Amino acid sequence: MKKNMLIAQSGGPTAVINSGVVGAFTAAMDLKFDNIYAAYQGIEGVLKKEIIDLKAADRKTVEGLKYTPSAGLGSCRYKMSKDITHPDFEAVFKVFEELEIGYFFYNGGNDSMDTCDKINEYAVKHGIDIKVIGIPKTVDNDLVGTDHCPGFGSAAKYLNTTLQVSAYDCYSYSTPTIIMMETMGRHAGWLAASTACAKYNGEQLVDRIYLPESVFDMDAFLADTEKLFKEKKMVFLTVSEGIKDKNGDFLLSGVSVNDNFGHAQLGGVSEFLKSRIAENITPRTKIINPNIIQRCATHVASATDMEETFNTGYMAVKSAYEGKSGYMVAYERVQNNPYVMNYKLTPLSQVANAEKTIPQEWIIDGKQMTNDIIEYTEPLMKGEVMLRHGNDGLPEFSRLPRKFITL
């Protein structure tokens, strides 16, 4: 059997994800690979048999992916069905079959790992030879059988910088005012409480967090919101866009909608409660709300996270290339001060479907953090990674061209 490979990204991208990608592509030429290849847009690149061959392209432009944000292969929110009797796991193995495939590797979130450990069953199951890795991804840092996830470290830096110049900005008038900041996260909830990192003349700024792990109560929220306001000049909010009421559902449930996925749409939440704020406190409210470019800031991006990430790619490739399969590349930390974290595998049967949210012993009041969050993102978010730049000062990304290979 050739010594061929196929790398896919799916779900939503961060600002390192490609560094996995670029990892796995080093790892596959250092050990010789006969043919590299990747699916454009995830797993339903497969099934349109829409090809690129890696070993083709221009060297440079691929290794530039490491410092490119957003999935550089394209991404996909394609449902996978959880039947591996489904004509789809047949029309992608007869891809994997006419590509004389042996690697296939999947870097993605926790859908993504699920479409992961599926081909891998379906391989076992038909005794195809064929060796099955995963590469973890997820701003949420939701993975389970990992202590963070690849992405994460760069997404709390990047909050944590926006809210520290933010406080400079505000703290530059005298007028009292509330600021809330609104972050990513539906059932976990990682990104908001790492802004209990940020500080402000040496303080720590956000003085309320409030998670998807704990019942937020719109009462309670709007009478601590009101007396801090009375006590202070400036007020510091983070919301996660996934809080949910006493009955567990989200504040915003009656508005959103579902991705292909099922999972709902978020995204508001922050507004909705500055209008409430409004009603009944202050009409001086700031809303921060990063949308999209909290995943993707690769120009704030954590060199930590960079490097962390291109090793979990390398070491999907040589975990395959000495017979290993159905896994996830995982990091498995020793100890904080100094970091030190080691990489592991774990069954993608652990990992799929299943979601890591915040430790209750972290959460004061359902609105505070302990030190443990500090402690465990601190860590992740050190090192600036360098870009490189045009005559126009703007950055340079690398993008590689849709050429597909013809089937």
Contents of the next structure:
Number of protein chains: 2
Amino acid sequence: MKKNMLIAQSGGPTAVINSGVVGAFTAAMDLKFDNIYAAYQGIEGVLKKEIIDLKAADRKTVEGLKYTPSAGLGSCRYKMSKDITHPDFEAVFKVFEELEIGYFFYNGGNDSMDTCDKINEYAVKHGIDIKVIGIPKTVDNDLVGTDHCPGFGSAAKYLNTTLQVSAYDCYSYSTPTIIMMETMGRHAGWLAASTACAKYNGEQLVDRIYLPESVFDMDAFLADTEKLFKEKKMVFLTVSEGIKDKNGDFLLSGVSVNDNFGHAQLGGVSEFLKSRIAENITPRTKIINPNIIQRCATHVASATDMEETFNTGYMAVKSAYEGKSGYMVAYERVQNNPYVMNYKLTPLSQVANAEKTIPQEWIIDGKQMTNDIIEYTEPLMKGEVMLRHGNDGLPEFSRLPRKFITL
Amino acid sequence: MKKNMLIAQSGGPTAVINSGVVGAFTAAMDLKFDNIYAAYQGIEGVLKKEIIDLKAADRKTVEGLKYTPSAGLGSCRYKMSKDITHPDFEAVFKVFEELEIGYFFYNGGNDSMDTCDKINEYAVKHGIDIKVIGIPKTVDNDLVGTDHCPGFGSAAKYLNTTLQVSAYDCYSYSTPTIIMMETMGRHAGWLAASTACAKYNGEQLVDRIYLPESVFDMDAFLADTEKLFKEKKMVFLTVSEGIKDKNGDFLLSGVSVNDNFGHAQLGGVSEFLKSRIAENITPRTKIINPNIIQRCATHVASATDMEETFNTGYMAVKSAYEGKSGYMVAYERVQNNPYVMNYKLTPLSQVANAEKTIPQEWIIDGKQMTNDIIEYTEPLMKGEVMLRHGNDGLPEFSRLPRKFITL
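What would the structure be for the form predicted together with another copy of the chain, given that what you showed me was the form predicted on its own?
Now the complete complex, all chains and molecules, led by this one.
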């Protein structure tokens, strides 16, 4: 049997997601795989037979993906059925057969790990000899069975760096101001919580952090913000896009649109809160909403995150080659000071469709954090990545040509 | 007479504004000035007698300001009267006398250069021997009498870098999307125009750039955007916060609030346009609004801009020491390839209250740019700045203690 592998990416990208692909590619080269294929735009690329031959591609371009933001193989939000008798599965395996794929790797978040799990289940059920391993990624950091998720450290570094520079901007004036940062995170507030790391003048910068894990009460929020504003003049707030009221509804649920996975498309919570603050407290609120940039700012990536992510890809291929299947590569933290991290394999069935939220004991009164989140996040943000820059003063990235093999 | 100098900063900060202060400090040390004073928060600090002794401060802290965002001496938006018989002027000169100031440097934009000009005029009129030099800064790049402004190159680098990483995020999906970046720039669209530099896959990324220099027509905007969206699927737009309709009114003038200088407080134009696009074309618009971050992102600063800014400060002190007064340090571009730039002195009276806008011949049909802006901007973005980072993975900045001398 040929040593052929196929890899694909899915879901929202991260600043270092491609480092995992390059790690997998490197392992496959080291292990002398016959063919290293990538599907363009996730499982959709498999179904459409849009397959790129990574071994035939320019080596420098492939390796340059490590320092390139967002999904270098293209991404999708196509949701595979949970029922493996759905014709999509047969279609996927038909392509696997044509390509003589013995190893399949899917690089994504919760939904992708679910797809990965189902593909493994299908293979087992039909006695098909294919090893399936998931390579995790998500800035949301909400995958279970792993200490943290590839991509989170870089997003946290981006948000905290952004907050720190903005603090210098705001504190250079004496005008009382409320500064509100909105972060990603639908159901888990890891990114919002991570902003507890930001410092100004040696002290914690952010005064309040509002998370999906806590019930958001508008009256309490306004009363607390007004009190802080009177006391401190300069108030820093972080709100997760996913904050919910006591009924569990998103704050902006009235105006939400659903995406293909049935997730509410959020955003704009900070603008809404700004208008409420303007009505009740002060018109002086400045909003920092990094939007998609928090998940693709490779120029502010964490070197630790980038290296760990590379290793997830490398280990995925190595483990599959050693006969493992139905797992996701995961992190196990040994200690913080100095930071030591081990790699392990977590069964995909444990990961699929579950969400890891912030432990309740890390949250104080629904709006502040214990030091746990700081100790947890700091090691993941360590180290800077220098990107190659062109003659125009701007970063140079790698782009894989959309050149598909003939099937 | 003592060789005493006083320096202060005013207006909206930049990512490299403090580099000018460190340049001035370095020159004053080299020229063996007796005392190097800074007023805290601009001319207000002079009036309030909040004076910091920079020579007495920790040298590493002062020099570390070079790599610290935003006004390290504090900033203000206090507008001095244009009438030099106003009591503020007498008060300012009384403090100068107490401190035996022979040299005064004001680091700011248009309004600060006006203040600087008036202070010089007062000195000349009353036969007071004090040399006054302006040190320019503004991300808006709208000062006349200089090729470009300190701070602009770094802001342009930040915006273009942000656009380039976001392009990789957006193009990783096949979902048709409109991406709209909102930039600063009230009356001059230099920052918006600079985004013509951003590239994806070797081609210009941004399709349309809307500037204060052109009349904004909503119907034409919607028609053009719809056409682009149908043709290209992925559409990148840049809008300046200061876009105006045919009557010269800001697009959001109905909801604007005035600041102390009589400027309309803008922002939110992109959200407004997004809502119009949603009504007429598609709900899929992603907004990138870097807000204050574009003027304080020292972690994405241009090394060229930082060095040039240092030199403006150095040259200000050197020129004053040589007897010059009533000038602003300015840039004169000699050539682009390779980039050569000279420093010169421009009379403050030429700079005060004037605004340099983009040449009309650089604008095509009110919504695209000729190559001129690219050739103009690229050299200013060149070179990366590595910041010192702490054990927490976040940048470490310098903060001058608010320790005032007794007067």
